[in-house]
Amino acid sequence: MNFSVSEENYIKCIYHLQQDTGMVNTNALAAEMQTKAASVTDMLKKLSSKKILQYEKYHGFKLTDNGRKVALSVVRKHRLWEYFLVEKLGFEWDKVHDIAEELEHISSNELIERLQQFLGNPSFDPHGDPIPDSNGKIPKLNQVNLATLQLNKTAVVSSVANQSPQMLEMLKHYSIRIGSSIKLLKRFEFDGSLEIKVGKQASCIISEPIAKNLFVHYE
């Protein structure tokens, strides 16, 4: 079954907010959306007679396992078009979401088999988030938030949690990216900021709101 740009968006957006919810209500997709709550209702009447939706009665709508699917699809293509955006056309990472939201509908599957080929499967793109293979299985790894690192422990930087453009900056400016070896020196109870050390660079000092939004792993 063949999806509009503007249904798979909804999709994708739909699947996002349900990792946090579980369930969907038509005021938070339109607020995510940026749009008016009949538009949204007119399209999840569209997606409903597609079987892409289940709705329970009090408690909103979520994902068919088919909209799963398809929504994973989604997903799939937009992280392997942002690796191939990084990795191989040297795209900064705070510069490729907008171009990989128009790249992930492109519908030939068999594009898609041979860039994931190409890149050589790579299982996370470039801001750590894992790429569903084509079966829709999503690889784990485990992980703790960059706030509640032991101090005097070092590890490695896997997914930033806000990819917003600021956010992305703000890293760049600290030489921080996915990969980088990250030491917890100090804590400070007074704010919650940290002195760390990034690589063999001099040691520096984020902020709170920074910490949260990075997850690592130990080496």
The other form holds:
There are 2 protein chains.
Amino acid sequence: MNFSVSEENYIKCIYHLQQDTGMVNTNALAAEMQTKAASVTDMLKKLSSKKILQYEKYHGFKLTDNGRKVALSVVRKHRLWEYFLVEKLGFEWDKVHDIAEELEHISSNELIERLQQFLGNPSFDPHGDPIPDSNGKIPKLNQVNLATLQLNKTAVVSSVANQSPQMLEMLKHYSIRIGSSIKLLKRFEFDGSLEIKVGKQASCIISEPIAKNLFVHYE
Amino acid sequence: MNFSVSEENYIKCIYHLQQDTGMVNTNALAAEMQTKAASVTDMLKKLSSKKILQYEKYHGFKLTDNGRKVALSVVRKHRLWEYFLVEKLGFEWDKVHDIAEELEHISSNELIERLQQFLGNPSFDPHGDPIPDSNGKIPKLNQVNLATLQLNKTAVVSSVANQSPQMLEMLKHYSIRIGSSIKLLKRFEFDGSLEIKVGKQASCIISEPIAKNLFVHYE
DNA sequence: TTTTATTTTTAGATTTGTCTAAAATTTATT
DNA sequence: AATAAATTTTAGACAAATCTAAAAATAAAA
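Having displayed the form predicted on its own, please output the structure of the form predicted in complex with the DNA.
Starting with the chain above, the whole complex follows.
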């Protein structure tokens, strides 16, 4: 079946919301889509009739197996394009989201298969998010929150939860990016802030909110 | 100013039509756009009010300077993406048109500038069509129609006028592509067909319609 | 130069995705 | 459990892009 750009955006958005909450509700989706609840309801009816959603009036909704498949295909395209933009065209990783939002709706399957090959079958996008394969399988990484890392252990930054411009600005300041190695030197009881060593730089201190936003994995 | 996908398609189509005829008329555009004359008229009014068209009711229309600029930007994007698809992703040159039709509407200017650089600033797309630069300047090539080539001269195929699947199938059969060198051995009076040598292959005979469809330039 | 044929435009309807305002339903509070 | 508050849905409207059918304008033919 074929979906409009608008339908694909709703499906993708529902997918991301239900990752957290299991079930999604109308207002949350409206907020995330920057639209009105009434518009959401209209779309829910349509997606429901296309068997993309399990939807009970007034009681929330979630994707069907088929809906999840469509969502994963859009997510896959988005992340492969982001990888292309950063690794091949030299964009900064915090500048690629909007462009990938457009590119993810290009329909050709052969295009995306060839793009994946051309990029060397990457498993994670420039933000550290996993790229689903053509069957919708998502690569897993044993990652832990930086705030819970053991003292004196070294690990590698694998993803960033909050990717707002504000957060990315901070990370740029600390020279922390996906792939940076981080050693935890000290944990301050007072406010939970951490003394860390990023790569070969002098040690520095990051606040607890920043730490909680970073996920790392052991080499 | 910003244009919808539909507007961009109309603008591009008018650009191509007026290359031949100077002035464009409603029915011709409707045929090319695979739509109805009434729909075309609606769009003409809109584009006219946006100063994209010089349009006199019942008397045809053509692009303004500004309209031509928009058209060239879309053509530029289309041809750069075609180049990418063939040279980087390994598509056959006759399989890329539909995908480029979608990609040409991605809006980011920075994207297209970086793409151009990444591709090594190509001047011609895989069909031999010139790629306008970011100012709308179109590279020129001194090309002549193969049917008018001098006897025993060798030249290089630089573009193909009719790019229908039927024509491309024929060219594939003769192993003729952009960049192929062709030597004209004999011109048959009877029907204008030509005996030619393609690269290092044994000589073969092509019909006049095929010859007229091919443009070549001297090295 | 009328008449006929073709082309183009208008008028009004349709589809998709959106909106506002009001009604219906569920959840929370007293 | 009754009432208030919040959420969700319906009803009806609107803009963009398309369509059909009919009217208007132009071009061609008798």
